[in-house]
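Take a look at this one chain, the form predicted alone, written out in structure tokens.
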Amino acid sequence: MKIKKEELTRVIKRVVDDTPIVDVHTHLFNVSFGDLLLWGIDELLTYHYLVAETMRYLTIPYEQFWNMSKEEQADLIWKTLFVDRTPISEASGGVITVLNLLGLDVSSRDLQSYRTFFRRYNVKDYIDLVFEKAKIKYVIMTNDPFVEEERKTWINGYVEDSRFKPALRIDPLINEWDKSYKKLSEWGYKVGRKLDASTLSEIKRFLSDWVKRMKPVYIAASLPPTFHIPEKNDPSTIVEGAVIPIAEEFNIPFAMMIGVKKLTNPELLLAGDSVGKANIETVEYLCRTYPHNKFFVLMLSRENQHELVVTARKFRNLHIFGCWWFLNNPSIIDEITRERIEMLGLSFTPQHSDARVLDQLLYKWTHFKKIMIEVLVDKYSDLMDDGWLLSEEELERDVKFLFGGEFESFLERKF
């Protein structure tokens, strides 16, 4: 059955609204890692992105905030940011959704009584509730075997949840090698803080050990502005003499997330991170020199994204994805999309949640499908008009393509 030109808003809304989300980059975990699994109110109002907003309007020291009670630093953000003034941000509108979504009354800005609401679900049960109303259908964590915490988990405790699935996050192996080196050495590999040959295979036996135990969806790295390759540094010879070798040995993707000038203020921890524009070349020569590899691609500067269009244009073995972080705003979210549409079709992932707290899954996804809907039924009804007939069936799978149909495709395919 064709749809009709006056019905394609309400298909495109039921269908957007009921196709499960494979969410391909979030920073969640499941119940085996304890309290590093983030949910519930405080969790929500103490996310960096709205301590960072918060400290704009306050004179008190970076010090004394982050002496206070995790409750005391909710009941300070919630003050400062949804009582003294509106809630009109993305990520404070954001925490109003989600609390709506809940069924919660928001207009009695009721704190205390949000948090009784909270009490009440034990972890279980909480992800269920929230992975049914978000129609996520599995999210990839990030699992970094050098924060302690992690490893410990996936060393004595592991317990699979197919809900969540990990990925292999090599940051301190890549950015920071001559820290990392030692704790290999601890850990019984031969390492050097030399890149000899010697060194890159035990960093090589290293990984191999890590994608066996954990099975990753991908090996990731969050990267700086300033990463560039090729050059003669630790980052550019740990990423071509090893994980290049063990992403193709294993037929996974290489996520490179690219962009972040970390501690810009370090007075806001977490928060302080900022953005910089990147070298594109760097993915260009990726992709040309290993075409058997799979490159997972995503830039942090606005300034970026069409120049990573086009060269996902070019190499097929580029998988784009997301609007991550200071992308993750309506505005550009939409430019960014429809931009994506026009050059790449449907051969890319639009959204990732980037979630750090569970809860952030209803909101992210929520706010997401409207722009979504609202840049499909522009397109369609492009098509439409030049006499192109569209059935449900074909929308209902182009928009699973889009919402990690396409990503599943990419990560099974050899090239």
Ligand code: HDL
Given for the second form:
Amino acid sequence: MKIKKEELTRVIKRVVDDTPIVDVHTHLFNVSFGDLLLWGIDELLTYHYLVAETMRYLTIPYEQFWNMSKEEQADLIWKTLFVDRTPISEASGGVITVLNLLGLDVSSRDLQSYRTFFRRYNVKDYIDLVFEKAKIKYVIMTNDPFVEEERKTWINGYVEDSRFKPALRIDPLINEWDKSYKKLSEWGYKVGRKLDASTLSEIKRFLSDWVKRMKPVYIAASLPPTFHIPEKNDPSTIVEGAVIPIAEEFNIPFAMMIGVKKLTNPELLLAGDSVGKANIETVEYLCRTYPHNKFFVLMLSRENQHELVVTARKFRNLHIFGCWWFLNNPSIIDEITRERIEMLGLSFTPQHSDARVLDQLLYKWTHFKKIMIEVLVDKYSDLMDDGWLLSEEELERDVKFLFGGEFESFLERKF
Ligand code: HDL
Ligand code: ZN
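Same protein, different condition: the form predicted alone was shown, now please give the form predicted together with the named molecule.
Then the entire complex follows, led off by the chain already shown.
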């Protein structure tokens, strides 16, 4: 049925709110990974984004904060950002959105009462509740075989849950070969420090073993702003000599998450990572040199966004996604999403949550959808002003593309 112009906003809101979501990058885990899955108010409050924001108001030694219990850290963050000040930032406001969506009395500001609410849940029921409320079809995890606690579950104890799909994460392999080669050797791969032909072949065997074990949607790595290929260095040699061939063999994307400056402030630990403008020529080179490979890319610097969109126009084997981390703020999401639609139409994935805490699915997607609706209303209004007739079915089809459908088509394609 054709949509009337005056109904457009209402219909777009309904469609965006109701379309099931494929969340293409998260740090969530299914229940077989035990405590690796974070959830509940104390995890929400001690999210590293909020740690960084809290420490800006305090003078206590970082060590003193890190020595506190999780609950003591949460109490301090709650007092600093939510009691002594208004939670006006994106991440602090997100906690309020979660509490409100769960039906808790936000006006009470009673942290203890919120803790009581979460204590009533078991994790399985809570996963069902959050996925249903956030309308999540499935999430893609971040699965790192170099994290011992995770590795042992993969070796013995992993139980599949179709709502949590794996992704093979290999940062240490690419970024810290000088250390990780010892791990591979311990695990029985005949590798040496020198990246000669036999070591590269064993790295391929390691990757192949984990692809067969995990059946990942993609192989991923977070890469520094200095990441540059081709280069005579370990990362470049491992990517071209091992990752690219294995990704092509299994026809799965290599997901490059580029622009993280690790531990800019080491005292903040995970909250200490920052951002740097990265090198778009590397993305161009890889897409051009390996046309039978698929590249799934997001970049962290706002200054890389426009050129990344243009690069996606040049290479059909490049699929870009998400408003990552320091970009995941309304003012920037609006800008990035508009330029992507204006240059790529529906051939990209506008958002992922990057959720580290299960409950964040509620706020990260609610906040994003508000902006998605505004952008789509503008774009479809312009079309309708030129006489284009739009049906609800077509709108549902388009939003399904944006919320994971085009990504799933990209996964099926063999170039
Ligand atoms: O490397 C990554 O996957 C990043 O998303 C980091 O995990 C980062 O700490 C983060 O959570 N960003 O949102
Ligand atoms: Zn992430």
